[in-house]
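The chain below stands alone and is given in structure tokens; this is the form predicted on its own.
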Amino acid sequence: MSELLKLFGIDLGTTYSCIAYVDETGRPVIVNNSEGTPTTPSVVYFESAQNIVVGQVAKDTAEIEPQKTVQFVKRQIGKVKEVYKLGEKPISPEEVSSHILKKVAQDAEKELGAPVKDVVITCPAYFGDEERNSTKDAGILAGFNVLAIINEPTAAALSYGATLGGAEKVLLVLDLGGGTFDVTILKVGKSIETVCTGGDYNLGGKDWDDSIIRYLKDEFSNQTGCTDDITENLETLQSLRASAEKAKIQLSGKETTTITVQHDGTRARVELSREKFNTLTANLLSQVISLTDDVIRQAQEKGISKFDEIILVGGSCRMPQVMEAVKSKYGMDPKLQDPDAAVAKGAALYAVMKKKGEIDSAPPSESKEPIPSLPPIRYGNGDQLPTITDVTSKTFGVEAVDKQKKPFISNLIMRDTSIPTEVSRTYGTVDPNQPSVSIKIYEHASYDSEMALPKDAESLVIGQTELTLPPNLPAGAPIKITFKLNENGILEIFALDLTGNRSVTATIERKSSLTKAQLDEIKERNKGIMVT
């Protein structure tokens, strides 16, 4: 009998990460870390050039050595090149994220006695091309075969859909994690179809913590007369951050809590009630509802006028204020669905589906080695796996010019379009005998088919290339541009000269993800590093 292949789903979170696999019965199972808990803090402590600590120990150490600690890296992945400097060596968000992935994988390997190789990693639904590619690069740096990058709400819906017994439902999924917020409407049953999605990668439990921190700072000043901004002291700030998170959790189960604030040898005791906490964070809750309303409006434009259930995932959905506000606004009791584990479990189910697809589509092998068997998946009321249709949370376009040669953005793939998708459009050259065409690619959140260049246009550019043209073309010579967006939300662009029988094809290079040379260099550098 061939060996049963273990496939894994990883929820790479802003504040906590989690890993799951599908067991021999087809059930997704969370693997506890070496500390015996299902989630691992997404905190990395660079103890030395040869020893990197990840998880709870790193989080605790952040209060003592904050300058050596990196947190909330998910908010920076795909956006910045460097988040830390180890000696003279810049460390990218992808590299930091790879250490988090290695930690959860190592712990799973110790627990299961099987290597973690084939994985699906999750990301927020509104992540764009750069963030998705960077997330995949983090997985490659961790030594994985990354089967797919899947949207977190889709993973949660897959996990929940497996419990529905084949029922067809429209779900409103709110995923409020430690650092990000996703809201998605999906049709779930024999298939899982994303209708539309939205969110904010700068809205999550951390922002509720920050509100408490500001309150503690002001109360400390009121009680002690201290005029300094105590949050400018890194050690004090880390202590406040830990106290704020603890208070937030306590206020989910009790009406008041007391917090001790210490700074520069001075101490203050601050009482915080749930009512006060709700007041301090009312603006954040309003953002959650506003973003949810936006997605509901978009769903209505696509013919979905109601939903059957509201599903809450993400640890921050445990806050009573979230559940109360959602019920009050939408007149329906939300279901808190395995908030810390649903995303990783759904990703593990998807990993089996992807691997099955790879094996089924592969040409017959001449190798005599046995092909590992896959665990079964029980979905709904049978063995039939669901088809999954996602949408893009971004709009993609090119820079074009109008008759007055004024530049604008011409959008080819619109936000909330089902993926994979391929769209082509033909443009014309501007001048006679034009030697080349510069193709600039934009990614943004607008629903407009055409839009004027905004002031921050350059920040929306995700790639650019030059298409060389044959000589003696007239003005208006046709150039066909094709955008191809795959099921992982990763974009490929092709440009074609349609004059005569001559053609040229160009592919846009990814803007800010790591090159193969950079990936290889980081892998080589990290060979002797221990991640604990």
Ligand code: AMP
Second form
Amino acid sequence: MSELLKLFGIDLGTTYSCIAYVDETGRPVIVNNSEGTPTTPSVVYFESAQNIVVGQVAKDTAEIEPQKTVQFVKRQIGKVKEVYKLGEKPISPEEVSSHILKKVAQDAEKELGAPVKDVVITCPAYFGDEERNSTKDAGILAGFNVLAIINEPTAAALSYGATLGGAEKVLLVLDLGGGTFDVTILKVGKSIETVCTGGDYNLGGKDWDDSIIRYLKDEFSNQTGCTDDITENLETLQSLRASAEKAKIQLSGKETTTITVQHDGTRARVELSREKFNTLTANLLSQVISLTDDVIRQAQEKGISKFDEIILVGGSCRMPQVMEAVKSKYGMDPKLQDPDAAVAKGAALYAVMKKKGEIDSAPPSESKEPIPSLPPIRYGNGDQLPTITDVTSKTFGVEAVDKQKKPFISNLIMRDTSIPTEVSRTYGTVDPNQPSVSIKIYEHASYDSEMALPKDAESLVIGQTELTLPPNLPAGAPIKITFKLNENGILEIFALDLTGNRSVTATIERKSSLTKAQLDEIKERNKGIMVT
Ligand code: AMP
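What I would like now is the form predicted together with the ligand, since the data block earlier showed the form predicted on its own; can you produce it?
And the full complex, kicking off with our chain again.
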């Protein structure tokens, strides 16, 4: 019998990351990092061109050398091309994320004595096409075979569903992490079906920390008479950030805490009570509740009018204010479900499911290589694995023109549609003998099937392609456009010139995911680099 293959799930978080694998008994297990903790700060310190430090040491160093550290990179992945400059070299969010992935993988390799190769990486449910591609690219740069990108709430539901003994339940999952908030309604049982999803990727523990930082700044100036904005000093800001997070965490367990603020040789001691903290952050908590209400409303429109349980995941759900607000609003005791680990554990279970699917569907091999044995997965009360259906959190459309030749967005795949999905629609060319059609693809969060071009339309374009047409087509010649969204949320576009049944296929140009050549170049450049 071949050796048991270890398959991994990585929760690549905004503030902390975590890795899990499935052991020989079918249980997902978190692997501690080399510092002995289950989660690793997603902070990267570029000590030198050859030495990159990730994790707690980087987070501590951020106070002393903030200009050499990168934090919260997940908020920028898929959106910008550069988050740091190493000498003259621009460093992308994908590359920074790959260092975080490498660090958690290296530590797990050391602990388990097995290579980390096949992985599933998680992302928020509302990540769009580019963010997903970029997350996958980060995994490729880290040297992984990325089996899949799975939505964080689906992963959490998978690890929770494994404990349910086969019962069918509708879950409301709130995932409030360090930088993102995901709210999802899922049906869990023999299958895991996402009903609808929402959230905000600019809402997380960091914002609660920021509220404390603002308070500390004001208190410092009240106590010392200092009129400077002390947060403009990078070192002071980093130190305030660390103290604010520490104070916030302490306030989850006790009623008051004291914070020392130091700036330019002057210090102040600031008392902060949980009550005051709750007041300072009340607006953030209202956003959590209002985003949750939006998703509940969407679920009602899809015929799901009640849920059986509320599951809280993500480190920030440890704040008592979250528990209390959810309980008082929805009249049900929420369950704090393995908040730091549930997502990575679910991803590890999914890695086994994916690999099993790959092996089962591979053509019979002539090779003498033994087929790797996979760990068993226990799910519910049997070993029947659930089927997983996700929904897209985004709407995808193309630009079309109306009779007055005024452009609008015609949406093909609507938000909250189950994936994989494929939708085709036929459009007509505008002019006779038109040499080509330009296909501009939009991704956004609207539920409307047709919409006027919004002001920020250009920022919603995720790709554009040109379909060359044969000569002498009349105006109105039919062009069939097909959008295909796979279970990883990645979109492919096909365009077909229906006249005379000739077909033309077009591939979408990605705006920000890296090309193979770019990936190879970064891999080559990083060959000699140590990540510790
Ligand atoms: P995650 O991304 O799920 O690891 O969540 C990380 C966030 O949870 C960070 O903003 C942490 O400061 C926050 N966090 C972790 N533990 C606690 C706690 N006990 N109380 C409040 N916030 C916490």
